[in-house]
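Have a look below at one chain only, the form predicted on its own, in C-alpha cells format.
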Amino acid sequence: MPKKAPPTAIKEESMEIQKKMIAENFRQLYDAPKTGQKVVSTFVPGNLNELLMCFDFARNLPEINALQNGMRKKTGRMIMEAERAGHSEDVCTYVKADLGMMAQGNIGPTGEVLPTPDLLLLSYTGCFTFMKWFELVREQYKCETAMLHVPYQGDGVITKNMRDYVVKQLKQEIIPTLERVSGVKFDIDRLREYLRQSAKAEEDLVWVLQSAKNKPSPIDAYFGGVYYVGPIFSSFRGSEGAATYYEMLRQEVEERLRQGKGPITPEGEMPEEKYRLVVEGPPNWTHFREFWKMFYEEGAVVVASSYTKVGGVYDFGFRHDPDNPLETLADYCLGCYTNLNLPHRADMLAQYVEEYEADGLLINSIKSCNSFSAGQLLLLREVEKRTGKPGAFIETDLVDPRYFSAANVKNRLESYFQMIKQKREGSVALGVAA
C-alpha cells in the first residue's frame, strides 16, 4: 500500500513570502555562471551581507543549503556519501551534508546546480568548525579564501581593541580582496544605505520576537521563529526587500495580537497556550514538522529561543549603524550568540525565562554541534538555580536523520510538561495553605 503523503502545512503569508525569497536566491546562484555575476560563499553568524552587496556578489550560505536539504529529507544520503569518503560520524552534519551534496553533483535544495564560488569568505564567529569546513571546501573548488578573524568575547565585553582589530582587517584585507575579485570599487555611501535598511528590518524583527511576552503569545519564537529570521540571517539583510518583509511581518503579528490569537502551526491556529518555554539550541531539520507537532499538540509555545539569535542578538539593543559603517560591522560580528561566553549565555537565557514568564528552559542538545552543545548542562543548572523554574534536556541532530528518535524525544517532552504541571499545582497548594 503506498505511503500516504502528509497534509499540506498551513503557513502564514509571511512564511510563504520568505520561502519565495529563499527560492529566488537559489535561482540567482544557478543563473550566476550565465549572467557573469560573481559568487561568494559565507556563513550565517557574523556574515557581512551588506558589505558583500556593495560588490554585487551573489551570496551562497552553506548552512542554509544544509538545513534546506534537511527539511526536504535529502541529507541522509549526502551524509553517508561524506562518511564513505572518510569523514567521521562526529563531524558536524552541516559539513558532511555540504560535502556530500558536492560529491553528488552540487545540486542545491531547489534542484538547481550551485555554482563554483569565486571567493570563500569566512567571518569567523564562535565556531572553529567553520575554518576546517572552508579548508575542505577550498580543496574542492580551488578558489580564493578570505578570513576575517573575530576575537572571542572571553570576558563578555566588546572592547575598543577588539573593534579596532576587526575594522583594520576590513580596511586592509577584506575590502581590497572583495574589490579585486568582484572588479567593483568600494562605495561607503552604498554600504550606509544598506545598513539603514538593516536597522529598519532589525527594529521590526525585535518587535515581533518581543510580542511573545503577551499571553497568549501570537508567535512561536523557535519553530515559527526560524521562518521569521530566515531573510535577515541569510542573503537579504540590508536589502529593501528584507525591510519590506519585516514591516509586513510586524503588521501580521499586530493583527494576531489585536484578535488575541496564538501562533499558527502547520495544522492551523493553536487553540490554547498551556506551557511557555525558552529553548536553547538549534532545531532538528530532518523531522522539523514532526518535532514541532510534539509541542503544539501539548499546547506548548516557545516564547524565546537562542537559535533565533545565532545570526544577531538584536533584542539586547544592537542595530547596524550607518553613521559608523565599518565599526558597526565589527560589533555585529563580535556580538553573535555563538561568540558569547557561557556566563553571558546563562544571563541571557535566565532573563528570557523571567521576562517572558516562561515555565522553564528546554535544551535541545545537538549531537554534532559543539558550538551550541558545549556547556549546555551547566547552562541548564544555572538557569534553574536563578529562576526556580524546571529545565529539561533532549537530544537530536541538525540534519542527520539517524539521530532523531521520535519516541525518545516525545517521552522526554511529555515528562517535562508533566513536571511543569505538577510544579504549578504544588505552588497553588502551598499558596492556599499559606
Second form
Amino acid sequence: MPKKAPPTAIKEESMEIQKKMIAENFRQLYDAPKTGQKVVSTFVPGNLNELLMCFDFARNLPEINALQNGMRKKTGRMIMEAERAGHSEDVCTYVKADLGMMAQGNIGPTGEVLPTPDLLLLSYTGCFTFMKWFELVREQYKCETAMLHVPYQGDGVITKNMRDYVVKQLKQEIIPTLERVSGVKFDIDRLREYLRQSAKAEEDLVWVLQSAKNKPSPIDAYFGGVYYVGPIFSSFRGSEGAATYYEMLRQEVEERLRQGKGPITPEGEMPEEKYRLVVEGPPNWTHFREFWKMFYEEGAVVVASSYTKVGGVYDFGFRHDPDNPLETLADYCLGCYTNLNLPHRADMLAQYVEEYEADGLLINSIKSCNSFSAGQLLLLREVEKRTGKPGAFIETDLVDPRYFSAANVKNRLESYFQMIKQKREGSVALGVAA
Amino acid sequence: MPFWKNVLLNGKTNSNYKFVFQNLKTKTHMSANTENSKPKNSDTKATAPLVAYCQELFDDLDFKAVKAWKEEKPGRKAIGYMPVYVPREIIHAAGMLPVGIMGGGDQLEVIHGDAYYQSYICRIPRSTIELGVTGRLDVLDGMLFPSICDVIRNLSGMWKMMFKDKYVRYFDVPQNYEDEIGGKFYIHEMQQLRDDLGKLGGHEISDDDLLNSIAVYNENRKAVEELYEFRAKHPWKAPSTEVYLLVRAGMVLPVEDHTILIRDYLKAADLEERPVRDNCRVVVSGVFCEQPPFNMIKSIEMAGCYIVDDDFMLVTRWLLEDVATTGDPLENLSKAFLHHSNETAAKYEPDVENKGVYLIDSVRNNNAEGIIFAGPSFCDPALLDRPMLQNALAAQDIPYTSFEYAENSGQMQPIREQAGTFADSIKLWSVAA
Ligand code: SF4
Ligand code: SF4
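So the form predicted on its own is up there; where is the form predicted together with the partner chain?
Next comes the full complex, this chain leading.
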C-alpha cells in the first residue's frame, strides 16, 4: 500500500499574518546590529511591551525562542549542551534550552544570530525561576540590566501596597533605565496610545476565547489557543498590527460560528465534537502536532485553558487602561495566571469547567515548571469535587523531548475519554432509571 | 513549671534533661565570654547531654516541645514558618512561639504527602503536607510561607485550601533593595503581619514589644554567630553534627532558651578535649531549604571534612548586623533586611560582579579550602544558582564538588566517597602548593 503523504497544515488567514509578524520581529532582531536599533531581552508573563515600544526597543523573548526551537525539535541538543556545561537535569528546561542556544552561538529559531541585548529587563511575574534565568543570562551578556519585582498574590488579591511598589519601581528605576539605554525620552501619551491598542486587542481576544462556550466550539482554546495568544503575549501587544490581527481573528471565528463549524486542526476541520475539556498547564512543544492529534483524532476539543492566561488574564474583565498607564501595567503584571494563588486558580478552573460546559479538567503537568506544577494534584481533586466532573493527569515537559512519552500520554488520554463516556452513559442510564 | 518539663519524648525524664534544665535555669548570666573560661580539666562528657537534648528535639516529629510551651500558659499560640526567612521578631512580639518547619527528614514515613506531588518536585513540601494531614502541626495556630520559590509559594495556597481554620500567610519580601521602594513595600507587609498576629493574639503589638523582641533576637543571632565562629576556629571541638542540632533546636525552642543553650554548649565544648583530625576545611552551600538527612552531615565529616560554614537554617543568621533597638521597629527590620542580610539563591543579586562574592568571603574568612555544593534534587533556586557560584569560585581557584540529595536519601556511601575524594584532593593540592 502506498504510504500516505504527510498532511499539509491548513492555515487560516490570521495564522498567515501571525507568521509574518513573528518573522518580521526576528528580522528586526537579527538586523539590529546593522540598523543600530536597541534590543531588550525580557520575559513573557508580566512583560512591559507597550512601555518598551515607547523607547523603540526591539524585543527579544527567551521563552519564545525556546518554544520556537522546541517546535523545530532543536531543544534536545541545546538542553544537553547546558547540562554538559554543569546544569542539573532537574531544573527548568526553558532556561537550559536558552543557555544551550547561547552556547551554540546564539542562533535564533529561524537560523540567524540573535543580537546581544542592550538591556536585560526582568519583569519577574509568577515564577521565581525567571530570576535565576535572568541572572544566568546576565552573566553571559554582562549588559545593562533592570529588574521589576512583582509581588505574588498570596491572598488572591492585588493590594494597594503591591500596586504602589510596582509603580514606584517603574517610575524610579525602570523608566529611567529605559531612557538612559535607549536615549529616547519617555512620552506618557505615546504609552497611552499603545495601551489603547492593547485594550482593543484584548477585547477581541476575549471574545474569541469565549466563543468556545458555543457547541460545537469554533476554536480549540489550547492548541489553537496558543496561536491566538501569540501576538498579545509577546512583542506585539500594544501595536496596531496586533489590534488588526485580533480583529481579523474575531471575524474568522465569527464566521466559523455562523457556519456551525468546529475548530480547525492541522489536518482540517474537526468533524465532530465529542469531548469538551478544560486544560491546565502549558503544552509540550517538541511534539506539539503529535500531542494535538491525540485530541482531535478522538473528537476532543479544549474549550478553555489556563496556559492562554499565562501572559495576561483578560477574561474576568481586566483591560489595559490608558487613563492610568503605570497602574494598569502594574495590575497587568500582578494579574498573570501563575501569579494568582492556588485557591484562585482552583476557582478559575472550576468556573471554566462549568461555564464552558466541559466534561472535565485535564492537567498537563510540566516537569520543568514548578510554578505551574507544584500543587496541581490538589487542584485536580478540588475541581473534580466542586464540579462533579472527572479529571485526568498527564505529565510531559515543555521543550525536553526526553520527557514526552507518546505512548503513555495516548494511553492516559484514551482511558480518560473512555471514563467520560462511561460517566455520561451512566448518568443517562441513571436519568432513565429515575 | 518550666515548659521543658514535658519536652522529652514519652514523658520520661532522664539525666540529659536534668542537666540541660539546670543549665538553662542557672546559667543565664554566663551568656558571653566563652573564651575566658579556660578548660580546667578535660570533661569529655560536658557537651553530651546538651547534644542529646537537641537530638531529642530534632527527633520529635510531634512537636512536643511546642505543645509543652503552649500548655504552660493557656491561650498561648504558636506560628510555624518555612525556610528561608521570616522576621520572627514580630511573632515573638505578639507573645507567640515561632516554630521552624524544616520538613520531615528521613524518619517520617510519607504516606499521604506523595499523593499531592509529582515525582519531580522536591521532598520538603510533601513531608510538610504529611506533617499537616497527620495532625502533627495541629499545635500550630498559623503558618507562614516565605518567599523563596514557587513550590513553597504554591504550598501556601494548598495550606489555605487544606487547613481552612488556620491563619495562613504567604510572606513576601522585596527583591528591590531601595529603602524608598522595596523598604516601603516590606514595612507594609510586616505591618500586615503585625496586625494579623495582633488580632490573633487578642492585643495589638506595640513598638516597645517589637523593640524588645528585636533585642532578644539580636542576642540570639550573636550567640549563633559565636557558635559558628567557635566551630570555624576549633572545628574538632564543635562537630557540625552537633552545631546543626543546636541551631535546629532553635526552630522549636523559645529564643531566650535557645540563646542560653548555645552558650552553655560553647562553654561545655570549650572545656572538652577532643582529638584534632587531619581534616580539610569546607563550606557547605545550597542547604538553605530542604534539609539533608542528618547522616549526610555525619558522612561529610566522617569523610574527612570539617564544615566551617554553611547555609543551614539561614533564618537564624539572616540578618548580619544587630538590628537597631530604638526608633521605628519595622523600619529597623527593613533596613537590616535590605542592607545587611545574608545572600542566598532566593535573593536577587543586583550587581553581576557581586554574584558569589559572599561565598568567596566565607571561604576566606573561615580559612576554608573548598566548597561542597549540596542541593536538594529538583530545587530550581539552589541548582540554577550553583553554576554561577561555581564560576565565581573557579575564577578564584577555589576547589568545589557538588551533589544532590533528598531529605530522605538513605544511601550515604556515594556522598561519603565523593566528599572523601574531595578532601583527599584538597590535601594533595595543598601539599603540592
Ligand atoms: S519554571 Fe515555568 S514559568 Fe518559570 S521559567 Fe520555567 S517554564 Fe517558565
Ligand atoms: S527545596 Fe528548593 S525547590 Fe524545594 S521548596 Fe525549597 S527552595 Fe523550593
